[in-house]
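What follows is one chain in structure tokens, specifically the form predicted alone.
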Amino acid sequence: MKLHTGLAALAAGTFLVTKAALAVELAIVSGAVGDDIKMLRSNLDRYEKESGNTVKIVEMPQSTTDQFGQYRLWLSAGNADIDVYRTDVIWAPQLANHLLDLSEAAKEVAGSHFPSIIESQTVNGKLVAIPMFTDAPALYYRKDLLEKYGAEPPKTWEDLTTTAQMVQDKEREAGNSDFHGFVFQGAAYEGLTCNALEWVKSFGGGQIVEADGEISINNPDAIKAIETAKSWIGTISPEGVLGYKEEDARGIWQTGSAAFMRNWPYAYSLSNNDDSAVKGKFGVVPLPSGGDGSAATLGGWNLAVSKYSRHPDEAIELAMFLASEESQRRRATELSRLPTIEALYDDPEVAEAQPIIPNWKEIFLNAVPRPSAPTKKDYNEVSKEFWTAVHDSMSGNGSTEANFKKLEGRLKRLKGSGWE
């Protein structure tokens, strides 16, 4: 028996209904950011109604670093309790051996997704995860305050530094003593790798490790980029930013206490909620340039099926359902999550609900990948070494020049005769 969903993104246009007598219980593990869990539950309710199966959510901490560590432990142990994993765009090479190949299930719909994202989730010819939504960060700015003080959205990091300081000074003079110029993700975790890669790339300092595997991070442009960011600490950014993750930065921004914020698309709809102090008062532009153009780290989340699942067929159906056009449309319209299905950027319903999404396509298409492909299974260690060196430098624990020299040495030892 087949139940037609009317969703073009579902393989063959149909969704197999599991008979009540054969209904199974599945588990999906997912990190929790903003209203993502509520939306996931809503889509799972739709799936349960149509399939007869039930699905429980196993929630994870906000830190992607912590999520990955737990995933790797579960998969290495052959844990059969988790069927579907929500995976970061960079994890495919590291987890591929534990995941099912979705190529056959996705053969009718893979072409509707951006090719670069499908490629990022393909390892040794296997599609190990189906795209759920993509991500590319941007600069959020207070339109009302820039208009008030006669300033324009910054195009360079130098402009940002000057404008953020000016707005911060004037707001504090007006009595807002807790106001800050710029907030971002400065804690020692994967989020700092994303931020720092954008600074380094925009200054012409490369991508930490290049596509051919060459270690490039120890160069004058990269050092200048981190020194520029270091100058923000205690001036336009609170010293506490060195402990901020995405939600910490959004918390400061959404209470109206910052002129600028670097964050992902999810923060857009939340910032326009009725309880937000910045509702209707902000805009979004590409991240500033350090002289070599704007750079935004490619992010995004995908759905992978564990090869240890007791119900692989149903788990694959679930992953395909959550990655479908209708599921992506709901995430886009309600949460401003960027679709991986290109046609949705021209969808009138999406444009009406979230006018920023069609404009975000340009930011996404110019996004910079983290060096997970060239460094393969070593990526997590590469990233940790990088964010540690950056965090030490910004915290005043050694100079950036000295820290990057040490970083280069550590990465060379990690690489050895080749990345694995």
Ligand code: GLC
Second form
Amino acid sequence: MKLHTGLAALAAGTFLVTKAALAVELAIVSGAVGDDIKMLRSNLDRYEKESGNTVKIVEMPQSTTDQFGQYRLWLSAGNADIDVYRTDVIWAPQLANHLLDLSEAAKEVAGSHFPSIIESQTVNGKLVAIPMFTDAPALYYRKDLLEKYGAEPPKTWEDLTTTAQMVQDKEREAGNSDFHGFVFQGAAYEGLTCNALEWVKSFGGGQIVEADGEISINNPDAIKAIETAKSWIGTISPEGVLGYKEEDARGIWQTGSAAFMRNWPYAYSLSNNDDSAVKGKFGVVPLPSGGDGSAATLGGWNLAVSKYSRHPDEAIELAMFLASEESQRRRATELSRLPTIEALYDDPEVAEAQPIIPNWKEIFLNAVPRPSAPTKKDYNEVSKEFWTAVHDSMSGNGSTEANFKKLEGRLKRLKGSGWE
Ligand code: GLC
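Moving from the form predicted alone, what structure would you give for the form predicted in complex with the ligand?
Next comes the full complex, this chain leading.
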């Protein structure tokens, strides 16, 4: 019967059916926030129709740190059950040996992506992942409340501290007892590294480890930055912020219980959904400065193909499909995910649906990279030491001064005679 259908299709010149006869089953693994999985499924449905292949999603927790731990184990064990991985921008040097080179498959389209993003995913000349979307955070603020109390969106962390306290006091006086000034990502994981790098960099305290590999974190400006953030705990930010990841911060914000939030652009479209208490009541501005300019950490996600996949050709085709202009356009218009394809920033449909996108082009182009390139295979350890020292300091577990001194010692030991 199958043969019969196949032959008939061949005679009729129908490629889809011919392809379906060779169809394979693929698996993609992805972490998510907001509606990422819903969008992935909808793009996969399009891919399935076009290719005849089927794709299963293996869904992971929101924390990039948890994802990385699991993926590193799977890849080291040569796991053949996963074909495509959604990978964080910081992972390329650490996972490169387990991933296929996509240079050949991407040669026609690589030039349409921002060169710096392609470069971030290139390790020793090998393109280890194809960019899916990029990321740079915003300060979300309640337009209605700032207007009501006669305040402007803050330009410095000092302004933010004062304004957040003022709005919090007024709202609580008005009976809104669960209202908070500022929410961000303070849990002990990679998200805190992003937040704390922004504080440190904006105070002129460097980038933890500099591009040339020098360990710079133990300096007075960096310590001052963390001390400032520490002063928010239990004042403008709930104590619980030290356990918050992206979705926890968004949860508080989107029920209308915070004046300010630091989050990535994905929260923009969700905050404007019909079920959001802040729909139409908020704006976004760049993060405040600590005296040395605003700093946004560069984030973003990519698609990588496992070297252990049983269907490498189809898996590469799938990664390219999910990174394509059409998939990125859908992600941009519906989820306010920042495209990595430059042309989409001039697309009127994208700009109309999500005005944050054209406005955020300059922000992400000037965003600060985490030191994943200079610290190579040690990045995850470096970041873990950093977020631990910051988390300890903000929870009152040792002074920032003492913790940063210890941190410097640990990073020196990790580095040894040079980062490898
Ligand atoms: C966002 C960024 C990613 C970063 C993560 C930290 O998902 O895109 O690069 O590592 O947040 O929580």
